[in-house]
Each structure stands twice: as C-alpha cells, then as structure tokens.
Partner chain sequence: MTDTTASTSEATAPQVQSLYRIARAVIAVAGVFVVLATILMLWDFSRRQAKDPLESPKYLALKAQLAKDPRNEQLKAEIRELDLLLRRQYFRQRQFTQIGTWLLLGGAVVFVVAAKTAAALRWRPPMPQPQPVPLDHDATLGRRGRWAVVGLALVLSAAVLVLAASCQTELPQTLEASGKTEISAVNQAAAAIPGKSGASTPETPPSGAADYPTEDEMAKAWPRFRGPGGLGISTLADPPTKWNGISDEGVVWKTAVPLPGNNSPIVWGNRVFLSGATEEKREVYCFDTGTGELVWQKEVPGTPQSTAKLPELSEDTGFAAPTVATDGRRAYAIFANGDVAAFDFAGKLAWSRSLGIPKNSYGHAASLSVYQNLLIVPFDQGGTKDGLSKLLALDAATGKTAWEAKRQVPNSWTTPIVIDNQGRKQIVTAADPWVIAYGPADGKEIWRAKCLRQDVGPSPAFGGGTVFVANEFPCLSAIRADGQGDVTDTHVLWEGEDGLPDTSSPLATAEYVFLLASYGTLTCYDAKEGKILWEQEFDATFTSSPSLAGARLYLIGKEGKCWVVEPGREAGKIVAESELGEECVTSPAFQPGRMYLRGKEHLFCIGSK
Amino acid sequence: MMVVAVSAAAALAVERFPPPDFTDHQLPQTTTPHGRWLGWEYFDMAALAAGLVLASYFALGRRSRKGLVGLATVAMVWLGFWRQGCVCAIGAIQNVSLAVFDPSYTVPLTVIAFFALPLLVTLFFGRTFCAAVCPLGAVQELTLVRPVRVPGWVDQSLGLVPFIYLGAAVLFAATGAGFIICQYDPYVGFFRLSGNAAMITFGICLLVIGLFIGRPYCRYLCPLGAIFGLFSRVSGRHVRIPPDECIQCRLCEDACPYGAIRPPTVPQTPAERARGRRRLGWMLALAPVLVVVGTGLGYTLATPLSLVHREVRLAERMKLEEAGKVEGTIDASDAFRNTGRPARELYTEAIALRERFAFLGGLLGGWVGLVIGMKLVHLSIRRKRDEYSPDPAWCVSCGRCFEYCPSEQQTLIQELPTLEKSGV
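Could you show the structure of that chain by itself, in the form predicted alone?
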C-alpha cells in the first residue's frame, strides 16, 4: 500500500496539471541542471585566505609594488572573470544583514568567510584586501593611466556616499526588498560578459573616469570600503611611508592617486588654536541634532521607501484596482488573484512591511545624520604630524608610494646583497 501511495505521489509530482492536447506538438523534455561541485566553495575560501596572506606580506613585509600588482591581476582573473564576481565580499554585506533580521535565512559558509576574513585582516593589517584581493579594486588599480588629483573638499564630501550607500543596502536587504549592491554592481557585467544596457553603460563610465581618478568606485561608492576605513583606523599595522625616516621630499604625496598621504602639520598660533576649539565645540553640539533630524526624516520617508518592495507595490495596485481608480489589471495582480489568496492577507503583509520600513528608515536617517556629524567633527580635529604619513582609513595599501620614496630605495640598495645571497 505504501509503495502504491509513493508511486502515485511521484506521478503527480511529475505532472501536477495535465498538459493540453495540441495536434502535432511535441512537449520539450524536462531537464535538471547539474549541481555545483561543493569543492569549489572550499577552494574559493582557501584562495581568499591565501590572497589575504600574500597581500599583507607584499604590502607590509616585502613592501613590493610588483608583488601587489601581480596578485591583483590573479584576483581579477580568478574572482572576477572566472568566478564571475560571485561570491563577492562587498555583496556579502546584504546576506549577513538579511540573516540578522530574518532568522529563517541561512547564510552560506562561503559568504560568511568572504565577509569575515577581509574584515579580520583589515583589523590587524589595514586595507590589504583592497590592495590586491578584491577584483573590483584590481580592475580600477590596473586601468589607472594618468591620475588627476581630486580637490580635498570634493574628496571629503563624496567620501560620505559609501556610508549612506551602506545604510541603504542594509535597509533594503533587511526588509527583503532586494540586494541593491549586486543589482547595481558596475563591473559584474564585464566579469560575466553580459548585463543590461544601463549597468554596462554605468560600468563603462566608471572605467573611463577611473583612467584619471584613482579607484572612483572604491573611494566614492563601495560600502565595504566604508567599513574597512573604520576598521583600518584601529588596525595594529598598516602601510607607513617611509619605513625609517621621512626627508619630506613630497614624492609619496605626488605618487598617491587617492589623496591618502597626509602632510606634516604646521604650528598654530594661540588664536588659531582657540578658533579650532570653538569650531570643534560647535560640531560636537551639532552632531546629535543631525542624528535626531535624520531619524525624523527617515521615519517620514517610510511610505515612499516601502514602495521599493514588490509586495507593497502589489498591495497598492490591488487597492487601486478594487476601488476602480485604474483601468484593467496587470500581470502581477492577475497572478495574485489566480493563487486564490484573499487580498486582505496581502494588505496585512504590506502594513507589516511598512512598519518595518518605518523603523529601519528611522535608523537609516539617524545613521546618515551620525555620519555627517562625525565627518564634521573629524574635520575639526587637528592631529599633529611630523612627517608625511598615509591616512589609515583612505590608504588602500597599493604600494605606489614605495617606488618613489628615496629612503625606501636606499634601504633596498643596502639590502640587495643579502637578497641576492638568499636567492630572492
């Protein structure tokens, strides 16, 4: 009896609905795609770990620009064109965000590794992942031809965008509205040799800009770069220029296309220090005000933000159709009616989603206010510097300044006999 029941269930599983009888028409044969070999996931994690170790060694130990360029080329070919940009450490932000707000969602082990390992390495060694492991950064690093310096105020202003983008990506992922980082990835179309016209055009524009502006996506869009910048500020080690003693030749400042080299500070008069303290006081007082205002604006924008979610859009459309305010129906509303579900269930889901958007929208607005406030406070703080040094938050450990530093070259000349004897 059990065998008969199982056989009947299997038959129904094959054809739940009998196909229509068409004359002289042959139904296509159903095929099942082959599953992906799970070994690739472990290989990708091992390759990521090896790449992070090599990038940290080339940037901090060997201080080799050539080694970093070679590793970036391999990362671009392997993680970019061969693996087609997936798994992506940047996009993993969305998977982790969705898992935090939706316990039913399980994050794959590979995604966790691609999210956690770069952050852990950044916490100890600075942004070496950006230097030569990230395929998006590698594309930009290898296509930079004639760097042009970006004015400081423009650089600092656009540097706020990745933090705002990060907040928006977490909001849309947490509500199930979509993974906007993946949807608007400007380089995945090149890696996969396919994509819609709008994103291909966007990617081409960024590549053209990247010929002259160093890493425009990394500096002004990448949400993971925003997190790396915060982690790198407290990292135990990061790139230093020069390794021994700075002669203030300014060659490293001219060689850096990312505006990451900070010059020595000049002494201030008592009046200038007093003005600086007053300015810092005003910025500290303004920061909480910006957080409160941003939270309020984010809460009020919950309704338009929620329309990004397909369920909310469908509920709005169904209401208009039932009220007779629009003519006809659309495919989505017809498909919903065919399911037999009552419209009230859809409206209840839409209300719950709007409440979630109101809560998370308020958090997003507060986050944006906090980011702007902290940027104003940061710009008001004066840190004493006696030599040229990379800003740990902005420096991507690319090693361009190594080859221009006279002290660096002198050190290499002194070490050359030892290196030759060791076969390096």
Second form
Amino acid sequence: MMVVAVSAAAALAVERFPPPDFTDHQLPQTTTPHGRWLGWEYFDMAALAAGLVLASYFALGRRSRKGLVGLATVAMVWLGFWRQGCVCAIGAIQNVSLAVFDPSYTVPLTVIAFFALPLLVTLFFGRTFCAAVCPLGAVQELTLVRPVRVPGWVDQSLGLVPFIYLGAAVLFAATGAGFIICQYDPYVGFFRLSGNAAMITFGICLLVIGLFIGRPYCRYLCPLGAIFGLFSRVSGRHVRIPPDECIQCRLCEDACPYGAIRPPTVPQTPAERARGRRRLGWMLALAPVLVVVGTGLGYTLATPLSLVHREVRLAERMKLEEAGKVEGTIDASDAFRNTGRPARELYTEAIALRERFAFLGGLLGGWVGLVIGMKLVHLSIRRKRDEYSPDPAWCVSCGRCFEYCPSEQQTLIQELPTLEKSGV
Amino acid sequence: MIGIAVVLAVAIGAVAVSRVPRSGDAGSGLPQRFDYDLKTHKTIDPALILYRQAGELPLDLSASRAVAVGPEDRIYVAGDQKILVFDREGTRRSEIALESEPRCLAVGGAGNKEPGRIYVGMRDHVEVYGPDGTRQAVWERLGEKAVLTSIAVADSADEHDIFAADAGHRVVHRYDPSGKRLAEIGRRNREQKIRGFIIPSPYFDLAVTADGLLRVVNPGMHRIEAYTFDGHFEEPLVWGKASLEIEGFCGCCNPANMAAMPGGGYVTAEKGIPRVKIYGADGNFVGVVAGPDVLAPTATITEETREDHKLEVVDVAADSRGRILVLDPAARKVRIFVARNPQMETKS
Amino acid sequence: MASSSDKLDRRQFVGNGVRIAGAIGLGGFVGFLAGRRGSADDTVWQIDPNKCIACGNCATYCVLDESAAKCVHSYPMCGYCELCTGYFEPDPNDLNSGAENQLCPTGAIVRKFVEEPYHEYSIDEALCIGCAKCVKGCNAFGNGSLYMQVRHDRCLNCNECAIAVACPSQAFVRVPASNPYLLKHKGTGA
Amino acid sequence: MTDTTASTSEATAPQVQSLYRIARAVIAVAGVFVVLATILMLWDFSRRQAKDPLESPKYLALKAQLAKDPRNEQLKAEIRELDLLLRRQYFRQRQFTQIGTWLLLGGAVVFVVAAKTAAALRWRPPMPQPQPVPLDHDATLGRRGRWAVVGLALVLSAAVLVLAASCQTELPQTLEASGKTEISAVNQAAAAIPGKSGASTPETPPSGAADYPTEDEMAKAWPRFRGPGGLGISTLADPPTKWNGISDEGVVWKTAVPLPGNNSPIVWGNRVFLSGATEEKREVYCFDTGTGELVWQKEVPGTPQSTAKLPELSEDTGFAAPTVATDGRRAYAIFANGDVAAFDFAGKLAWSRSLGIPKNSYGHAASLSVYQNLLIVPFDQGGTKDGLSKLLALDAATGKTAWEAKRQVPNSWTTPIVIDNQGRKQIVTAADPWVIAYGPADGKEIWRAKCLRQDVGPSPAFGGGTVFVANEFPCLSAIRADGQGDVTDTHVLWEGEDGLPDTSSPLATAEYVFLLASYGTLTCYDAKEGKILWEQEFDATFTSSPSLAGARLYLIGKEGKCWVVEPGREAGKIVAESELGEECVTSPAFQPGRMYLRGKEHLFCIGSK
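For comparison with the form predicted alone, kindly provide the form predicted together with its partner chain.
Below is the whole assembly, all chains and molecules, this chain first.
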C-alpha cells in the first residue's frame, strides 16, 4: 500500500548547530510559493456540473451539434490546456480504487465529483459527458477529419480492450503499484505541450489515427468509456436519431463515424431462430468456462504483474545484483542499502506482494474471461429494432447524425422563423 | 493511403508505449557534467596504508560519540548516556552511567596529578568523574549556545589544566582542575593574527601535544593551529591545507577529529570521505590508517542525503603503544589499528 | 396493442428501477468515499528531504520541460563556509566564482560575501533545473542545508507524479495542500 | 427541401470550388509545416538527449587541461567564456523547444481546421442504394463479431502465455524459514557484545542473540496493562493497604502528569512509564520510581496522515487510552490516532510508525503487550464487514510488522492477554462475537469461541487453564484453553449472568472469578462450576479493573475511593478503605511494597516511605 511515513516531525528531535554570529546580517527565509488557490477546485466542480447540464441540454433538448462542438472546444481549452489534463474523470477511477483499498489515502473532493457526476448523468442521459465535457473526447472529436468506417467486428472485439484496461488499472491502483491510466494518457502531453518523448510520440500517433478513425482512444482504450457503456445501456433519455418518428429513409446509415448506428432488424425464419437459441445456449454455457480459463491464465501472470510494483522490482533487482547476474547497482538498490534495512525484509515483502498479485492476477483473468463470455452472449442475443437507432453503449451523443435526418430538417425549417426572432 | 498511415501510426504508437519509462531505474539521463563523483578520491593507494586492523571492540551504544585513552592504555568510549571502560586488552571493565548525553571526554594521563580522572563534556558543561566512576563535580553551564565537542588535559608535571573546545561559541575554554574557568583561547584578534575558529558544523577538536602546546583544529580553514596554554597564537607552527588529495583535508571543514601520537605527530579523522591519516610532528603527511573502504563500506552513503543529516563521523585516539583507536559509530565498534611495519610506531 | 403498451410500461418501470437503484448505489459509494476522506486536506506532492538521495531524476522525469523540483537552501543550517562543497567543484582551482570552479552546471547558485570569513549561498530558481548535484556536494561534506523541494508555483500536481514513479528512494510523498513543504529547519528553533 | 439544397449548391458552386481550392492549399502548407516541424522537434529532442551543450567535450577537455595547469589564467578565461556560451545555448535550446511546440500547435490547428473545411465542402449527401432484400445486419455482425472476439481471446491468451514464460524471476518462492535470520550490521554488533565483554552490568539485562527479556524478568516487572500476562495479579507484593492522597498518608510521592491519558502505569526496574496526549500532541513519560521525578518526556512524531485529522473518540477514552508496554529495552506506546512509538530507556526514539487512524467509535483503547521480541498490537476497528480489524505483531527492535492476523470482528476495546496453558503460549483476544486465541510466534489462530456481543470493553482473564470473558451483554463465559478450531460447543464450561462488567476486566484465579460491575457490585464466582459464591456492594462506580496483590483484592472507584478486600469462599472482608483524592479510571501497578496508580492529574506511588 502507499502508506507514506514522513519523518518530518522526527526532524524536531534533531538539534541544529547554530549558524555563525553575524554582526548585522539577517538570515534569509526559504521561500515557499504556494500552488493554485484551493478555491479553484470548487470552480472546477461547478464548471463540470454546468458542462454536464449544458452537454445534456445540447444533445437531448436543443439537439444542437453546433452547441456540442462549441462546448467541446471550451472543455478542451479549460480542462485540457488550462488545467493541463489533471483533474480527469478517467484517471479518477484509480484514485477511487486506491481510496477504497487504502484508508490512509485522501481522495480529493474534485476527484470524487469528476468520478461520480459524469456517471450519474450517463445513467440518465447517455454519454453526454463524452460528447462535450471530456477534454480527451473533445480533442478527438475536433480532430476527426476524414472518417473511415471500421468494420463492426473490429469494434466488437477491440471494444473489449477498455474492459481489460479498466481491470488492470483498478488492480494496479488498488495495490499502490501505480496509476497506469495517467502514465499512459496519450493526450496529456499534448495539453501540457511537454512530457516524455515516448508518450508524446504515442500521442501524435493517436492524433494521426484519429484524423481517420473516429475517437480511437474512446472506442478502443478508454476504461471509463467501458463503464459509461454499461451505464448508458440503461439510460432513460438517450439521444435518438430522428426527433420523432423514423421514416426508414436510410440516409443516416453511414452518418456515424463511430459505428454506433444500428439498422432495423429483419424477421428471422423459425429455423434461424431455433439455431440462434441453441447458439445462445452454448454461449451461456461457455461463459463460466471462459471465466475459469481466464482465472487460470491470470494466475500465471503473478510475476509480470507484480513487477509493476516498485517493491517487487527492487527486490528482484537486489537479488540479481546479489547473484552477480547484472553489472553494478542502480540508484534504487543503492538507496535501499543505505537505509540499513535488512534485505530479507524486502524479499519477504516482495514475495508476499507477488502472492497477492497471483491472487489478483487470477481475479483480473477471471474478469477478462467474464467480459469475453458476456460479449459472446451479447452477440448471440437478438433484439428487435423497428427504426435506425444508436447503440447506447457506443453512441457518445456527438449529434452528427441529427442533420442527416430529414425529419430533423423538417423541424428545423419549421422552427426557423421562431429561432430568428429569438435572435439565435 | 489512409490504411497505410493508420497501420504505421499504430505500429509507431505501440513501440512508443513500450518505451515509456515505468521507473527511474534507467537513471536521470543527465550528461556527465551533472555527476558528482568522488570515486577517484575515495580509492587510496595501498602503498600509503601503513596500518592494519588488529582487533575491535563491539559497542552496545546506539550513538557513540568519543573515544579516549587513559592510564595503562585503558580505553574509554562515551555514547548514549554512559561511558564504557575497557582495559588495554579490550575486556570490558566497567560502565559509568551519565545523566545526559556525553559529547566528548578526556582522561587524566599517567603524568597527571590525578591520573584516571575522567572529564566528560556534555552539550554545555563539563562533568568530572573519579577513576572509580563516582561523579566528583559538575562544572558551570556555558549557556544555550555552547556545544562542547572536545576536551584535552595537560599532563605535564606542573600543568594540569583542562581545555574544552566549544564549537557553539567557537572558542576554547581553559579550566583549572577545580573547574574554574580561567580564560578563552582563540577568539578572533587582528593584532595576534588570530582569524578565529571557523566551525560550520559541530566538529571542533583539540589536543595537548608533548611539546606543551595546545593544538586546535580550525576546520573551516582546514588547518591545525598551535596555541600556548596562555592563549598565544604560534603562527609558524600552523599546518594543514585543503585538498581532496590524500595529503590534504577534504571538504568544507576538516579534520573533524584529531589526536596526538605518543612519539609526536598526529592522527586525524576526516568526515565526508572518511579517512584516518597520520601526520608527523611538523605536519608532514606520513600515511593512512584507514580509508572509506573500511569506514564507509556502503560506497554511496556519503554523497546521499541521510536521515536527519547525521553524519557518522569517526573519532580517533592513540595509546602509548602507538595503537590507533578508531571509533566507528556506524559499525558500532572501536577498531584497533596497529602499524604494518613495527618500526613505524617508534618512528612517528 | 394493450399488451405491447403494457410491455412498454413494464420495461420503463424496470428501467426506472435500475436507474434509481444505480443512482442510489452511486450516491452511497460517494458517501462512503466522502466519509473516508473526512475533512482531510487535499494533498500535493513533496519531497521528503530525509529520504531524498539526490539522484537527479527530478530534473528529467518531471512532465514539465523545466522541472518543478528545485533546490532550496535552509539558511539556518548552513555553515556559510568559504569552501562550500555545494558550490565548488570537489577540488576547486581557486575559491572564486569563476566558471571553472563552480559545481552547478547551469550556474544557478549565487555566492555572496557576507563578512569575514562567511559567504552566503542562494539559489537562482530561474536557472535551477533540479539536478541535485549541489545537494550531493553539500551532503557529502557539509550540513545538508541544500536540499530538493517541489516548488508549488510550478508543480502541476499531477494525479500521479512522474518523478514519484521514477524516484529510487520513494522520497515523493503526498502532503496536505495547506502545508505543502517539508522544510528542514522547520521547528528546530535554530 | 431537396430542392433548396440543390439550388444553393448550384448557385454557389464556383464559390465552393474556389474555397475548396484554398482549403486544399492551406492543408498542403499546414500539413507540410506540421510534418516538418514535428520532424525538426523530434530531431532537436534526440539531439538534446544525445548531445547536451553542457556535455561539450571541449569544455571537459579544457577543465582537464586546467587540472594539469592550475595557474593558467588564459585557460580560465577560455573556460569561462565557453561556459557562458554553453549555458546560453542550453537555455536557448529549451526556449526553442517551447516556441517550436507552440508553432507546431498552431500549425496543427490550422491544418485541422482547413482539413475539416475541405471535408465539409466536399461532403456529398448520402445516396442509399435501394436494397431489394433488407440485410440481416445483426446476424452478420453477430457472426463476425463472435469470431473476432474469439480471435481476440486467443491473441490475449497467447500474449499471457508468452509474458508468463518470458518473465524470469530471481526471487525464490518462499524464503527458507531458517533460524539464522540475516541481521543487519547494527544488530550484529549489538548481539556480539556479551560474548566479548564477558561481564554484564546490572543495568543492562543480559542479552543473547535474541534480545528479549526472560519470563522471570517479565514476571518481576509490571510490563504492561494489568501486569505480567495481563492477568491483574501480583504474587510477590506486600502491598500497602491504607493511604490518603489528600493528606499524603502512605504516599511515597506524587507527580503531576503533563498531558491527560486514561492509561495505567507500568514499571520496569526503577522506571515508571505513562503516556498522555491531547489533540495536538502525543507524549510518553518516564518517571523515577525512587523520587517520582519526571526523568524524560518525549513527543511521539506523527505523520501527515496520522495528524491530518483527529480520530473519532469519546471523552471516556481520550487520545491516550492504551497503556504503554515495555520489555526492559524500550517502552512502547500507541495512541488514538494509530501512531506507535518505541523509546529506549534513555528517552531516545528507537522507532515510530503510524498504523493509520483507526475507525473506532469511542476511540482506540486496547493496550500493547510484549511477547519475547514482538510487540503485540490489537487493532480492532470499524464494523465486522469493513474487514479492518487485525492483530499485529511488530518487531520490537525495529517496528516492522512481523505478522498480522486479520480479524472478522468490529471495533473492540479489549487488551489481549498472553497466557501459558501447560506450555502452550497463546494470545487471547476478545471481541464481538469471537474470543480468539493466537499462537504468539506466528499469529496463527489456535481456537475461537463465540461468546460475546456488542461493544466489548473488558479484557479476558485466565486462571486454572480456563479463559474467562465477560461483557455487559450477554454473559460471563468460562472457556477451557486447550481447544483447537471453533470450540464454542465443546469447551465453554459454564456461563454466568450476574454482576456483568461494562469496562472493568474480570479477575481470575484457579479458584475464583471476580467481576466488578460499573455500578459497584463485586461478584465472586466459583471458577470451576460457575456458581455465585457471594456479592458485595460498594458505593462507587468502577472503570478501573480489579487487581489481586498478595491475597487481597484492590478496587479503585472512579471518584477516588479505594477498597482492599480479602476474598474468601463465603464472603469478602473489607480490610481497608482509602481515599485517593482525585478521580481514577486506571488500574494500579504493583511492585514489592509499592503500588503505582494514575489519577486524573497525578501519578501516585503508594507505600511506606
């Protein structure tokens, strides 16, 4: 765990040798410039709440793509470039996990707000947070130039990666091994205009991909998106493509760059239905098997997973140095030796940690197995759809499809005079 | 075209992600000019090492402060809240409990009026104990600022005064055996060409040499100064220079400790790069007793930040047989060194 | 028709139930988190000087091009030495401020004569890049009055500090934001 | 509607065309700029990595030259000039990066805007082709999707196997459990002393390789809450019976204790230890047994976490309710905020650590005890479901956790006792609902019994091979201590329901069990059968636990009234009644001829002068 033992108070006991007697010279004070005013946090929270309300209003009430784009730009500038990527709803998952498992960790209020408010809104209105409040989403939304359609099967399979990422992030955060979502945040270097070279390169690559493939991070990586997808499925008032009734004109079929629009279903023959039911039965039976297999596989990952933890890495390094399998020492092993702590203690701790990671690796593997199993089940269930509608798990409420819909155009034209009058 | 771009970006991105540093194990990557390297100065030419360790006395002290030699070469170690007494063979003889933490001590030698009388320097005062360990006197307190770091006793037939080095006031106090403070020595004085003691840290040692002079370390100037007991500065007898080289004193302020050798000459102990060296009576470098390889086996310890910034500084003493006693607080022991070449003992 | 609208109603009812349960669950979780954090101060990153080994990682691992961790000086601990091992090269040619004698590669330490024989050393923060070379020099021989601190006017307070990840001695700790420095001379009465 | 779109696009077609051309041109220019700038920046970055100006070989060469020729003034001037140049270059490079980044960002924005404009201008309205037969989109997606998911699963499994196989580890599976533990250099030195020095002085206890007190030493002292083992029994004392804290009759000395604390005194040799704390600080005190002088008073360092907020507690408990423990080497203290510290007898802080602020509704109150080289820390907290409760054993010398036993119990306020049942050592704990015995060496559970309920305050007692636990609810239980596993149904000998205590712990001998209820009733049970032998009322409320010294019971009332009772089979005979003169909620410590008692403000040493 990340229990920090600061011996600041222990310094009290140290007796200091007096500085020289100067005839007339005042000792300067060490300056302690303060950081950001803490009150800004409340501003951030208020801004978040306002952003969520506005985004939901633009997506569901006004059905205004322009409003969403404008809001996304503001979010990108405010949360991205101004606040430099921290605080972030995606990263908040880790703080929350750490807070659950380590009572000594103080989770900031802003983090709680950034974790809970978007989830709450998603539960009722779908992923409007993704549409226009998340700075990462905004960057991708605004840099999508030439959308290329990705085959549905790619979405279905790669769409599982966020769940795996989520499991790993929670695992590492809860064990105090690190915040991997933050370490591998591709856009934060872009917001700060600095960062380490590898991450900047990764960011550039994702931006380039994002020119053609809509929201690559949101769709194939974002762990929060995975949770949002689940929440959004039950959202009561999700974005609809036609404002009222679908006339099945098929104009919106290709409108979505994120592959979220599902066409109406066609009726099946009884034979097909029977086959489908049998298949579903098989998939349901397969799911527990996958969980067991996943658990087993995850269990074998104890060593690689535990190596993410600094304590284990250090113990491993010390052992290598002891065995003479590596040349020289590193700062961390030197620092450890200088503390005078017996190495055995470190090894005991590291072995205990590894055992813990074996257990947690099993859990992670089981989770991945469960996710895959559920996906297979999900892909085998047929739901009836009468009109073109967005898949709530995939739809980020970006509002692109609105203008494709002739019904929408109709309403717009009807509303035009009133709008002009009201000066919009 | 787009496909190629995407695939390329995915590939580069994957490589980039795999290269993200997950720990600082690779080091800071700063150029060589940013290294602070004392390695070359820590290795000592083996030919210069004239002593070898012949034994050691383990100490059950969590903080040991000073070592001294008394009559019959008894060894006295002060630390925690006690003084441990060993005989010349290293057998523990007795233990004197103290009421506060000692900083330094000196023992009346065989030539003294009261041989075996123990003078213990606490932070701000001196306490006197009889050879049997009974407390005989507590001398006046020297005030808030005082930090006593060393005591020496004059052993000649007609002089029995006691000198205490006060690092806080940056001066040496002279006492008579009854504890009366007679004078202060070494205060800055332009006429007498006394620059004053420059003491940046609480290491300030002195010794009485056989020639009847008081030798005081001026650590900030990296030299050993000579004073008569009356406080007259003997400028020509000053010796010592600042250098990382083996014949000089390293760092900002050294030597930290010093003792007079029986046949004339000095043994000095430095902090920073812990090394114990022998100098002749006129300050010429003779050789090395022990270096960092013995006294700081954890190679990097000295350059790195330490808890509370407590430097483990060694103290030294020499007995009548020319053995050198090195108090190694980090290892919690007194190391006993003897000359490799028996001729050395008489020569130096 | 009636049955289908019934079905719809039932669906809506179940949906509402799920949503309200979700909201209550989320609220409970937030309550738990808020209860756990209590009224504690938010935290910021700081270097525990007692653990810092002055490795230099602060200079290069910070997400900022110019690190937020810099050297600070605790004046009451300083010996005001003429030969400062935090300012001068290990074996200086001469005790003056010539570039050939200076330890700091960016020349960020200012040496000022106070009075015979004392000199005061201070850090020019605009030039300091946080390499901690002087910290090593000061610790090796001196009083340890030069040490590293995160400067909060620069620090972005990242969720997970990149230097903390790279710190070999786990010297980076979260401290209360209301008291964001771990100064060495604090409370010593020196 | 289609008409309007068509007409507008036609009308503005030339305009659109030219706009599109401009956008194309801008894309080309911005694109080239961005690509070039990116390449330039990356190149600059790699150059900076590889060849920092400060790394200049020329500079290093000049310095080396100066080292050989230290008096060469011209060389010095050259170095200074070059140094200035290099530093300028260094900072210029940084600036270059910064400006470059902004330019790059600007270029990227222009590129994206232009590209989006161009894309918008080129946008063709969708023209869905007629579908003769509606496609079964879902079936296709389902089929391909399933295969893709299976593919992903296979790739993942392969990756896992490769990762697991390629990851080498040097760490053994377990550390061989050998007696010859690596001890650090420091310990080695300390351990080597007796052999070298031969003689040991009376002040330092003889220390072998394992540095902990013998059982005899522990039995002679009063090393923890309720004395040796925590049983509340002193066998060797001829304690005083009569005193008066106001007139100082029978009081050897009394000394004011600086900070408040509801903990009891402990004694080792000529030292008495107490702790005290307020919201701001936590301290440990050492008194001289002879004079009562406060020998030292040390503050326990906190951590930012342990002092960030105040622990939840009630006034009856306070910030320093747990009693200090000692092993003759160090004194150990724990406080309501979970800070633990060890001081040696000279008052030097040996170690300190924070266990985290316990979740405890009345404030942490369970006391410490020492078993051999282990410091036993009961740390029950929160509710049963929180899973936070545990029993810790810390290495007494370093404070490192030696073992830890998780406990499925909520917060409790009892102090475990360390008992020896026919050679088998056990730590017996009491909480709601389990009474659990652990092996002291490894923390392995030995037996458990379900006997208690609600907020458990009284600590267990032990006598005649039987453990006694009681709480105000539901009962007093006698449990044979030789069980294994869950012994609720097999080893509970009897239960008693009268005179149950709220905070005072029971006192047990082989023959009797005494309960002291907070409302003033002393109840004597037969230890074997559980029959009530007699009851006696006292006009006082009791928080302090009863003690047995010699053959007499000592009862300390909360208001300061004290009774000495000689128990018998038929009744208890009041031998003496005394007045302490101040409130007292703690339990006394006994030493030959002496009794130490902490009142609200003073530490009393009672005995003949």
